[in-house]
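Listed next as structure tokens is one chain, alone, in the form predicted alone.
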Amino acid sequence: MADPITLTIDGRQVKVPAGTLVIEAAKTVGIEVPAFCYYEGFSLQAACRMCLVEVEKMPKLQPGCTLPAAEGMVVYTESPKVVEARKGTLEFLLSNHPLDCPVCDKGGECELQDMTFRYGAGESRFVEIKHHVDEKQWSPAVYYDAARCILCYRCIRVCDEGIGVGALGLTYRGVAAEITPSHGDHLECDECGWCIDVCPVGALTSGTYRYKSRPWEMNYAGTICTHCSDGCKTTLSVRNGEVIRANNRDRSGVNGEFLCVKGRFGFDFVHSEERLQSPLLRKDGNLEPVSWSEALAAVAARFGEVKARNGKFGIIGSTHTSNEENYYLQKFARQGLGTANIDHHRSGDVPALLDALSGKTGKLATSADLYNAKAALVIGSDLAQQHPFLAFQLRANFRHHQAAVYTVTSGVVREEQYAAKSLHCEAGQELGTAQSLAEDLKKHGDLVILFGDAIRGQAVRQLVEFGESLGIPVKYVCLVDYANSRGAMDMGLLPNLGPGYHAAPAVGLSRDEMLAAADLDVLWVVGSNPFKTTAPAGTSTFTVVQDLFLTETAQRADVVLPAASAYEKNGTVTNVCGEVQRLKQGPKVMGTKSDLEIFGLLAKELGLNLGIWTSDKVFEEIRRTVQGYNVPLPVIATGGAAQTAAVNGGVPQTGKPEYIRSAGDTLFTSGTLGRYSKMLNRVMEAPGQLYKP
């Protein structure tokens, strides 16, 4: 940290590191210098001309957004001097904008707006004809209004420096001027959105929330997105009942402000009109709607009658519920209906890497330090196409504080525009490519290796051991793929291992092995698809399927069970770097039960006892029983993340990992739930392609 120097600021010491910006520097004592073109951690732009302040000894006003701060400095950010210079800044701005606020979408939320009130003039000097553009659509997502636009960059910049993709530019000059695509009338980008949510002004809106709420007019609630495993805090505004944005303007949670396309736009599943809203239960060979309660006791009758035969289940759980419903599921396996047949959709192996790090603390990353690592290693993932917040870490990291990122990978990735050092390789060359990086690695003061499902069983143990020999500080990053892939084998949603990493009492079969199983007699599967790409072998096999659309899978049981979505339900999941997260529901779609109520109303019908089935009963059990999920209540309750570590022992048994596999999804792409997702497959962009330059 440079040595600080103190500068007095409205008449208030301020003592700030040597080199921050004066507009930085009032912040540390709560005074607001207010910018339109100024963003915290982008370039320097200076265009507005918003932040002026005055300095002593200086003959002119200084923007404060470029000017540092220096030793003995005194600076006045509400002189008359300075009040008059914003009023005339807002009089030119306000020259050729609308004055539309009852109908722009950023009325109530406008900076524009918000100064005018602040500072503006009642009257303009300004008289002429306002220079008028239409509206354009540059994507089903996005939609500019030139005539809005203050031209302050910000949009320009968060694609270009944040996401690295460029799609923004400015054409023409004086009062013509505007943003444009690079790509002619149209975005070819991340369709990301980060250019609606940083603009000051209504000149961007969103194709999903443009004229249809006031931000007075609707009810928010933060919880955590639902698709890939970054684990994104997303707040939903709710109206009536629907789901009409999402962002996270805040800044809370481990993501700050970054949001991908699937964060942003991809909630619109939730009200699909293929969302199954009443139980289906098979009927003379079609599924005919019923009550809760006929489909409950018929599923009910079954499992007792398989139960007293000791026949066989088979269960396979999702990477989409959360850490509640998957810790009462193994419960309801294992206890309830005696067997150790439980699995999921394994994308990455995690208890290799935990067993291979028996004994040592402190050698999981959080997604903080992708941003403050000196150098990291990606083995084997498109990072930008499948964990798109861990790449903008890594991106930022280069950006602020020129970190070294090395790729290793099958093809061309984003992350190669600043890389310190790239590699392609054949499939199964991924660790014997990484280890020939070991000289370059060693000259770093510490290293982050994150690896996705090319690196497993042994070659996991042997990726450790490389990391271990490079001398320096290594941490590790196990990429899975969905929001709560890391939390269904934290909970135990594995035919080996329990909660924890526990050996089971009994090994079980494997997902594959149980669609592969002719014998099986019950087949309950909970939010999973795995009929869409393994047909199962078992033909007169009761199925029991939980999940909010008609599926192949849902398409091929006995019983359907309509489940409501992670945005529809409480809980905690853990992400990709074992933070845990609490969800927190938003709307309620009618007819759904969350995947727990649906447990726990089976459990009763069964007659187990298996526990009170509320989310916050349910993890009170894990905080006690899951080592490393006795987490701070307080942090979690607040919207924090914490991070686990659910064993710091050998793992008995790291199970078959032949069976781990990724999905391979990209931006555009998210299971089951990014099919049912109008807006990510409405876009141009979709349905991506990884490896593709």
Given for the second form:
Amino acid sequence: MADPITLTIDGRQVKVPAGTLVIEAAKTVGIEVPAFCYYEGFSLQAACRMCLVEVEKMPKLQPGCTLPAAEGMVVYTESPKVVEARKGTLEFLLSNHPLDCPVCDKGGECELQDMTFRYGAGESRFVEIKHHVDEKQWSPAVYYDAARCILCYRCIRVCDEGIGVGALGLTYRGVAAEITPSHGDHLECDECGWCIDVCPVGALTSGTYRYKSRPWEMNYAGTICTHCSDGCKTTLSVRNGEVIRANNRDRSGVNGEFLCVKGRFGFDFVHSEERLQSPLLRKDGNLEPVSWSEALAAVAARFGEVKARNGKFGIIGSTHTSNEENYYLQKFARQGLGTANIDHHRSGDVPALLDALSGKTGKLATSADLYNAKAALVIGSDLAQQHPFLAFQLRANFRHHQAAVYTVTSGVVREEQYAAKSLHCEAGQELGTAQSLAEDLKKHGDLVILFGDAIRGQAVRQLVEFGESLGIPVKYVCLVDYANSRGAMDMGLLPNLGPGYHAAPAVGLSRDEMLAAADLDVLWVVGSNPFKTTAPAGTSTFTVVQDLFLTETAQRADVVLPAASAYEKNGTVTNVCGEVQRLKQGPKVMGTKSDLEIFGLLAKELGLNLGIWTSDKVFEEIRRTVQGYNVPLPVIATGGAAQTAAVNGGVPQTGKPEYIRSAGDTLFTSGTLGRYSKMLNRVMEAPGQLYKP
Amino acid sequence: MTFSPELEAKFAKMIQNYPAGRQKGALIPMLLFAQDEVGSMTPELLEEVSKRLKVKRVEIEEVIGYYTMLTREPRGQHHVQICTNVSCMLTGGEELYQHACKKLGIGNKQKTADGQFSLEEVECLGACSWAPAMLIDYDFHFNVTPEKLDGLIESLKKTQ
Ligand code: SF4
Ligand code: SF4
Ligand code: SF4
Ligand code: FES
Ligand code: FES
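Next up, the form predicted together with its partner chain, please; the one we just looked at was the form predicted alone.
Time for the whole complex; same chain goes first.
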């Protein structure tokens, strides 16, 4: 880093690295220079003139957002001249602004409002009629009101640089200048909605939130996105028990402000009319609504009877339920019911990776590592589609630090736009193809290798051997599908491994084997939809399903218990990088219960002693018993992320890799949840050209 | 989308005029010549140019919005552009424009019913020394009077 320089801002000495912008230097001593177009982390624009500051010995006011601090500089950020200039800037910005704040979505959280308030630019000398343009709908998710736009270019830059889509531009001139979507009258893009969030005014509004609420009428719950495994923090805005918006403007969580379309708009499954709100019990062949007590009693009676005669249970867990629920479920299975048949839909070979890394420490990449590593190698995944946040991290790393990104895939992926090298190969040839990059990879200071389900079992070990032979520090990410796919494994929803990848007391059936077993007495499916693709072999199996919806699996069940989604509960989840974060309850859906509560009530009904079923208590037990999960509580409690390594030693038996397969979701799909999100379906019907099959 | 062999040859030559990796520079001429052949900036045309020059679709949208010579609406066979900016306004450009509206029976950015003429009121054409100035297609006309304008229009009508 260059030698620090010293300058004076508003009479205070400030020491910053040479090259720091005045606006950033001011921040270090708590001075806020107002800015519209300046946006941290993106290219400089100097379009709005809001950040003008007075600098001694410089004849004119200077934009603080593009002026590098220099040794001995003396800056004033609120001198009378500056205040006057800002007032003038605001007067201009407001000359055509409709000032429809009372109905504008942004009212109450609008930067233009705040600045006008701060500088008291309440009067205007303009008497001309305001130039008006009608509001336009660009896509199901994004609306644009040109009259409110202050042409700060933030939206253009986050879309182009941040998302890598570049769907927004500026067209026409002078007073008619406005933002234009990629296709003239409509938008074909990722529909991530980030442009809406960064808009300092109410020019870009969201298809789900517009004209629904005032910001001060809502409660906010910072929780973790329940779609893919990247673990983005998303803050749900809840009004009268209903989620009407999701964003992450406070930049907490691993993802900062980033969210993909699923995190920002895919929450609406919560209030789908198809949510189950009453337990269902099969009577005379039909599923009839019954009370919770009747349903739980029916399940407990059958479980008790099958257990008593040493019958055969099969349990399929979920990739969306919390760590506490997963832990409790495996305990229920192993201790409570005495069965070893427990599994879930596995999408990545984490046990094999942990085993291959046995004895080594610091080998699992965090999501922050993807932003800081000198190089990254992506094997067998269309990252921008399947792991939008991880893809964002790599893109930001390239933009800010010129990271070298390599891809090995069987088709074209978006990372190729900036990748140092991209190789295509036949599916199945990924490992060998990646190995051919050895000489390129060795050149870099360090490397993160991300691999999808193309690499599993023995191939994972070979990949790690390859990584370790490069002679540079290498970290790994085993890509998995859903919000708590990783947590499901860490918590022991595996037929051969208990929590923390310890050998289970006995080895049970895998998910596929349970479905194929004709002699199962009970099949208990929690938050999963295996019958969608595989019909179960058992004809007399008593099937219990806990789910949000009447899925293909639930339709064939004997008892269906309506479960709460991740957004309706507290607990923790573990993302693809092994980072544990906290779920915080936002809305509540009548008639449902969290899976943990369902487990607890069933245990009680059966007279099992499995411990208290509150998420805090179960998490305490997890912290005590699962290696790596004794993460600092304050970090988790305050909404932070703590990385775990659930094992550091050989994994006794890594299981059957042939059952590992990713569901291959795209940007606009998300397994069962995605099917019940109206917004995801609407944007999918009009997918951008990037996603045309 | 394919263009006429002549236009294809023109494009092929044009692209070579730019250094490798900077073919983007051919964007405006390419759009202009293609518009002459196709008639307007159709979505297919934009897709095609975006593909050929590896320019993002939205960048083309920006260019079309900015430059008035590029149009989404098909124009008449002859496009009449009359300047009403300062120099021309002072020397009768405004009246000339009003006269043209009456003569052709159309307003700004409109097209005659027979599709022969379209009219546009434009900013400075860079011919202030000979104001009032106007353009018909790619031809400049200087020191234009209403009579001269009538003559030009009549002669174009005859050549049809
Ligand atoms: S919603 Fe579309 S236009 Fe807006 S930032 Fe995301 S990709 Fe770009
Ligand atoms: S739409 Fe919003 S973010 Fe985009 S330029 Fe206008 S004011 Fe800025
Ligand atoms: S990247 Fe994944 S975790 Fe993040 S918002 Fe999208 S679906 Fe949710
Ligand atoms: S913030 Fe500096 S010019 Fe806009
Ligand atoms: S003002 Fe008409 S040509 Fe310049």
